[in-house]
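Shown here is one chain on its own, the form predicted alone, set out as structure tokens.
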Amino acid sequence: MRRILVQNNFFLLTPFDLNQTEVLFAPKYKSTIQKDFFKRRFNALSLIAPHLKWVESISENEFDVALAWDAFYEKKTFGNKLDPIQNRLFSSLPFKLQESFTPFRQLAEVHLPLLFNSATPPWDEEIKKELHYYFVDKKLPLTYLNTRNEMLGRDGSTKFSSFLSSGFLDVRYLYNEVKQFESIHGATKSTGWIIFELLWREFFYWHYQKYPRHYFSKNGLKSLDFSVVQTHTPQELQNMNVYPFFHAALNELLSTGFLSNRARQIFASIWINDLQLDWRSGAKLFEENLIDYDVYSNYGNWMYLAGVGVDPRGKRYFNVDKQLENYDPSGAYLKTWK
């Protein structure tokens, strides 16, 4: 029997007859929370794919087919023995890669279809319920622009990032959901901002393909410097004398495997500017704990905030007190995760 080797890309299994093929799934995880997340997704998929097997490592043979997204982890495991199929809006860029996001977005938007014909529907019941809740029950795309910076609660942002990064939700299917929502309720700045965020995700993927080594360099896009990264244990971080917000965000990250986009930016600014720690060690912390970890967006955003990425303005500094005044005026976030 032919075997298919998989790491972190579930939806790619759909082209194959799973009942006639042995599929070995060996997810890459660093924390218990990440493992538990992948295990839940595995259990959901195994209901319809009885030949799917959970293994802790993969040993190849000459007849194996290796599925991957051509990512950092998969390249390490499979080398050049890949059938790379991307969970991306574009399978290849129909235009020359732009070096910063705004011109990239302007070109990409022109090439986006009204709907993708090849989008893969999700089979995970949890994801189906989340999509129905977000688009039908609560109609949350109507308020996304106003709520996307909220740091607590389900309804502020889409909360689909972990399903996208694990491959359980096809990004083209999510795009179609937004466009179909617009056809019923109208296109607004709010619905457009969801597409905007999907294009940021797209940009970092394609930019990484051009600068794969720079994404792990201390100097980012400026020059290659692979000096040793000093890592920090959770206990060491908890003992650091810094803003209470830092410790609250760290508690949420270690407890749930998730942080809101706003919390990630404030946390990274403290890491880089106040603690003056290597941005790569912060990116490593996120890599080891986020359930929606994506190598491209994670390292791309950390480079961006550290001033060695695609932001021409240089290092970004967030005034923590001002940020909390704007996004946590009642102190609810600090009270929840202190």
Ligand SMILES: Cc1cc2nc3c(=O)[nH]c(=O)nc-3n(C[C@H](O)[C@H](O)[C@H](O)COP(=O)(O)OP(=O)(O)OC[C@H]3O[C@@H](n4cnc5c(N)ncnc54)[C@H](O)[C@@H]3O)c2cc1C
Second form
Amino acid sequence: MRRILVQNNFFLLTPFDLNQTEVLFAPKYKSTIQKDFFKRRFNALSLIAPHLKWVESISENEFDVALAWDAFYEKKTFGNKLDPIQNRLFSSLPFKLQESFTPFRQLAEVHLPLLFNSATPPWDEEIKKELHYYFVDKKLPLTYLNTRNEMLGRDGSTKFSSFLSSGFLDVRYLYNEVKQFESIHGATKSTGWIIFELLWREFFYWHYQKYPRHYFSKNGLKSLDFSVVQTHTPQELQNMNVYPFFHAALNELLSTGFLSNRARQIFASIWINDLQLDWRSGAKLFEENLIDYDVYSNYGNWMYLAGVGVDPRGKRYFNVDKQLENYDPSGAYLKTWK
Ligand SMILES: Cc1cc2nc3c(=O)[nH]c(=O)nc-3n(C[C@H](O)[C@H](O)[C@H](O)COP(=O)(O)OP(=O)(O)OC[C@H]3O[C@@H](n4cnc5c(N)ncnc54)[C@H](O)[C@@H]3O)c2cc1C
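Moving on from the form predicted alone, please list the structure of the form predicted together with the named molecule.
Below is the entire complex, every chain and molecule, led by the chain shown above.
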């Protein structure tokens, strides 16, 4: 019987034959509400997946596979069943404010009722609270442009990625929230930048539809090369002799499942340029640990930074000392996650 590990990327479960598969379900969550959501979801899924196991923490030898990776290498029809209903953004113009913030979910509920069975209300409440906090209480879109590179704290960036990736916050709804904010407070470069970032997310999604195999190739868009990848356990990575920033970011990733965009970029640059490791093993590490893991954004960004993706400028090298001078001048990030 095959065995797979599922964390927050639960939508991808459907292509697998759940009767024939032992599934270790190890979601990452930040609050008891989220944990409760996953527990309910687990209970619903157990009805159709007899070999589903809830695991609180994962030991190394349980780490057989990460889903997208495994699905690709076993040439499964990964994602195919869900692709049509994941085509959720910018398909119908002009945008209208949605009655529910999860039209994607409404569609998915029709197709996959058990996956959503009685699992959603607490999650909805939490998302509503977060949206209110971001757009109404703190009016954070006003400052996003100046703060988005902050590596510590709640307010620097939106922190909506995990809601988006799990499909519970529809990106069109979020887009409309920004537009609504602009109609009250004015459209600025800062509010526009949030939309720009959402477009990156969508770009990777659509781009992947065109080049699905290249997203897992060592040479990315340049050519197909599926040579074996050497992966690295967190223990091995912790023992590597490299910048303290690398260890701090690894520590944050393993402890929280999150890294700011800036930290992801610097970490990936060290991985690719300083440690000279295969970008695909870095992508796999993120796949296994990010709370907002999204196959398109993750592999798309890694490929981009490795110089084999959509960036015409080639490999991106981040000078770590300079980056820290700019984005961690007081050393607070290193101190927090050392
Ligand atoms: C190596 C690497 C791997 C990444 N892996 C993922 C991943 O698995 N899942 C994921 O959601 N994002 C990924 N990103 C993109 C980005 O880092 C996160 O979306 C962002 O840090 C999440 O925090 P936020 O919601 O506060 O972002 P914000 O800065 O508030 O941005 C708003 C939204 O725009 C989208 N977005 C922002 N930056 C990017 C980007 N570079 N590419 C695509 N979409 C973006 C996200 O949906 C995000 O929630 C990755 C970036 C890098 C450099």
